[in-house]
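Shown here is one chain on its own, the form predicted on its own, set out as structure tokens.
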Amino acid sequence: MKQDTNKTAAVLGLGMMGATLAKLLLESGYDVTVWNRSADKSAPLAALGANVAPSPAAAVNAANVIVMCVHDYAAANAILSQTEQAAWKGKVFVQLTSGSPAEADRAEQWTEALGAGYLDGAIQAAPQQMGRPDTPIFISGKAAAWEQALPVLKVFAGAPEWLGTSAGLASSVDLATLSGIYGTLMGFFHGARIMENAGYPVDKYATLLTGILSTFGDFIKYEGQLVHENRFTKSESPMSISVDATARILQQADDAGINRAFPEYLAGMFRQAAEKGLANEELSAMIKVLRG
């Protein structure tokens, strides 16, 4: 029987991200072909039909979509080390190995160098989450790289975003989330110390914290909307309420014994605000002092 080549893939790293997107492959009628540095971790895919390559190499001829996930840039650039001699003129390679903006930029050019188109990916899901028409993942690179692989990245995410051609777009988006959500985390935790000491439940707080969030969401949009058109004037909320809050904050630790480190972190920024004289300005003003 014919191979139909426009439904050919490679998944290089079969980690548990990996193996559920040669899966995912697979159940869409693809011919995947898969490789991993352990072979063992091969074998399930193979049983549900896809070809196990002897090479990174060998992956890479077998496919017109090269996908790569793996533990960072060093293992990614280790494989492909491997592959320099392989057929990748007119294919696309989809990166979705988390790294930096600066690595994303260089895989680019070693990708264009051979022939190949170059995607990078962020994927903001668990790997039981992929598949749905709500994942998200993020993709940057150009556009003919794009339009190429957009039916193998349909598979992984209903609604896959395209965010521009710069390659490092899509690990700056992801950086820039986790950003958010690594600051929530710590906030949450150190909120949950403050409720141990206070002796409330620490369930009820998480619970308490949560209604608060899912309405906070819109002033996040405004602030960002004022950060976007540099717009400073005070309006919703001036930058000295939060000045005096998160200096309590860190009294508080200070008073209960509690681990300065977040606190300090908190009330030392927005005390270099108000030494930069942005007291009587809106919150949103704080991007000035991340902007040095």
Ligand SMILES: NC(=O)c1ccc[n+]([C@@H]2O[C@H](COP(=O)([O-])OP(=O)(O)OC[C@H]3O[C@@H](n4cnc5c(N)ncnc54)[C@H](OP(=O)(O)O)[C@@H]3O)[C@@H](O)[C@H]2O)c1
The other form holds:
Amino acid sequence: MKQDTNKTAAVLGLGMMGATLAKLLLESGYDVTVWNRSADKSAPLAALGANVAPSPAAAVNAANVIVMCVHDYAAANAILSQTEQAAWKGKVFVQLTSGSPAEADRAEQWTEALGAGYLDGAIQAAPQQMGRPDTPIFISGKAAAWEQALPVLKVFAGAPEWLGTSAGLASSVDLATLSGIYGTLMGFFHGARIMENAGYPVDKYATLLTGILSTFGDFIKYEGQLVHENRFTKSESPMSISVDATARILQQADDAGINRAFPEYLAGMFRQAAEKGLANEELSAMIKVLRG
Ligand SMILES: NC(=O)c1ccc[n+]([C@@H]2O[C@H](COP(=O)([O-])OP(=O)(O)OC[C@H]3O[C@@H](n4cnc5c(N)ncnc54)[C@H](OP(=O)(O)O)[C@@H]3O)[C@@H](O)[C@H]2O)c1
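Switching conditions: you have the form predicted on its own, so give me the form predicted in complex with this ligand.
Below is the whole assembly, all chains and molecules, this chain first.
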């Protein structure tokens, strides 16, 4: 019997995220086949109606949309090597394991060589946030694969975002947004040490910073637009202000005996901008330092 692509799915990897994905598919009326290295994790899903595959090969054989969500690509590749190559033809493989753009490109080549479609996805939400209208999931890969897997992806997120045909794009977005988040977090933690040292409660500082960050989005969008258009003429925030501000943060760390790694990096980057003759340009000119 010909399988209905829209209602048949396999999920390989039943960790916190994979189990959530399988559960959402079951709740949406899918015929779901699951597999996990540690077999005990399949039992709660079997109780909800999932078919438990005895092997990765059996899971791939059972469905036309195959979703994988395991620890990393090394784990993913070890699982894929246990599948039958012929079973992939005409199917679509949705790789939701976190990885690098290069790993996604290699996975796409492997999959397409077997006659299947490939999508790479970055989930930017916790398991309990999955399946909501605004759950952030970014997908990249060929348009045909996207169309084939879209009904399944819409179970995971109301409006999954397709970034384009290059398989590595989802991973690039993942790394770029994480870079922004971790940069902000490290700034927050360094600021927490400044406030501890000043005898001010860190929870109050966190509230204060959150208030400032809520207006910061528009500024980031503005600088992003300038970088996109290669516009560096001073307009909103001159580089020179940040050169001075980051030097002050570093000086205060030294005065107060606070770990200097974060402000040393910051001040060093802005010093490089000044040395490049960019002090009188807009903040967006920092991209020229990073472009080298
Ligand atoms: N949880 C989150 O909040 C979240 C958010 C966004 C993205 N992600 C991404 O989703 C992926 C899965 O995350 P998770 O939170 O579900 O992780 P997890 O709970 O730690 O589960 C890891 C999964 O990988 C499997 N695995 C690990 N090594 C393996 C190997 N060598 N061979 C076969 N299977 C192996 C585990 O199998 P066993 O059960 O046998 O150990 C388990 O199914 C990761 O790439 C993560 O970055 C997670």
